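Consider the single chain below, provided in structure tokens and representing the form predicted on its own.
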Amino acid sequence: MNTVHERPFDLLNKSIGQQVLIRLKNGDDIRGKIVSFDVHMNLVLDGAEELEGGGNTKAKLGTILLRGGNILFVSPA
């Protein structure tokens, strides 16, 4: 078995330009394409949308900056 261990920033680098799902500490879900990030895991998203419980769009947000301290997880969308 060949196990590859990647660092968190390696995974974020691979996700630039890709659609991701982000859960915030307050329970909100945001979907959008990662444009950039920094060492604090602050993320810039393009085409961001706030999602309702069923995954439907609640609000279109456009280009946003998410503060890294508010992010619980980032997942491929």
Second form
Amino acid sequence: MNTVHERPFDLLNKSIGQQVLIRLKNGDDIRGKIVSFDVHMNLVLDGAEELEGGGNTKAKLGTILLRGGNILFVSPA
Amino acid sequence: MNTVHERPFDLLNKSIGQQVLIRLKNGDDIRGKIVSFDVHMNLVLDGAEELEGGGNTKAKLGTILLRGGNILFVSPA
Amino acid sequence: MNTVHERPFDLLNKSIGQQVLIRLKNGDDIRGKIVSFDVHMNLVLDGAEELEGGGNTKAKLGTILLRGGNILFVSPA
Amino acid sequence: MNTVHERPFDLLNKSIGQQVLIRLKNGDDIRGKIVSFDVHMNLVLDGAEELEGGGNTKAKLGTILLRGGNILFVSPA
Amino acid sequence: MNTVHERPFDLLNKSIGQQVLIRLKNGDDIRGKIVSFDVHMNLVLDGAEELEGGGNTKAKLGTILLRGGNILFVSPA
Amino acid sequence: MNTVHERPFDLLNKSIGQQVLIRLKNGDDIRGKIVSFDVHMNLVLDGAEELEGGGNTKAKLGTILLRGGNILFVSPA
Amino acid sequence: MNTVHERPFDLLNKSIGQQVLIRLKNGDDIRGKIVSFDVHMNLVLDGAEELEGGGNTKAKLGTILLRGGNILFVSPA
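If the structure you just shared is the form predicted on its own, then what does the corresponding form predicted in complex with a further copy of the same chain look like?
Below is the whole assembly, all chains and molecules, this chain first.
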């Protein structure tokens, strides 16, 4: 279906061990380093932080398992 | 079921490497170049930008993996 | 289950190449010509337009791929 | 599971060609004649009308394909 | 999994032909006699009525096919 | 996946015939005795009651079949 | 798909018998010790507590079976 044989989840695979920014459906932003992911886009993040509107840290969350269904988008930071 | 043997996802396939406008269910607009997509309409976009009501850039997002379930429509820009 | 052997999606098939009005779950109306559809009611529309309450054009969208899950109903225009 | 061997969708089958009232999840009422239905409760209605609170016609919709997921209940009119 | 070998849908089966009260997710109450049900908890009710907060009849609905996904609980009246 | 070979639904199985408190997604609390459950967490409760914020009875519901999808958590009372 | 052969649910497995903080989709926080989990992220927690914004205990819940669909993230406390 996709002539370049690349798939959206390749971006997650390439981001293992790297910082990503995650925009949630509820509008909140979370930043952290991707440890692992699965087909539901469930993610484990290390050093996760909730961000304020301006991008500053609002709260340190540490290691979290984030349910994929809450995600709007994931972006390499 | 469809006599012309064309399918909705053909539009995504033809848009690989091209700019698209994406209207989200929450009313926000995102513009970017489609890198890849899958059967859930998950999309990787390069040079993604959040747009204001008037179509101007509100924030640069860079490369993002957008979950398909958040999409209202996708339109070649 | 249906003695007349007709199915709801037959209406979409008969509407290929024709104008339809689409009422979305969020209350918005979109009008356009159906190019293709799939089993999820994902639709490609040509010459799509967002409509105001009175039926006038609010914005021209061009060609769009609309996710079926956002649809309340589709009506041949 | 059901000793009388009757199933809910039998009501739709018996209503083919008849007027029904449909209450949507968003509270709106639609009236029309059932042309066809499928296992998702997707319905094609002929002569469909949006109704006001009092049951009068608010808008004529003509023939519509209504997505079953929007339905609260269907009642033979 | 359940040592007494009873299942939740047994309550619906025993209620065929009996009055039940149905609390919907939107907070509304509907009362009627169960005619049939299926695995999705879709129900056909005879003599269905919408109830006011105090339990009095607000509107007579007659026979309805209620989509199971809208139900909070079903209770033998 | 779980080294202790215990599963969440074991708690329901051990609670058959016992009082439980159920917090619904809409914030309401229901108390009752579990009669049966299934894989969707659909529950039949005997002597079910809606509770006020303080834990007092707001309304007696009797026997109910509660759809599992409405549940936030179940707790042995 | 994941070169390090680690999966998000490994974090739950490693947390059996340990305190975790759970942020719900509705914004509430719950803390407790994980007893068991399943593929839907349904969790049994011992000594569960609802937390206030500042992290203090608002209410003691005891043992609860939490439906996974309500979870935003799980974090080892």
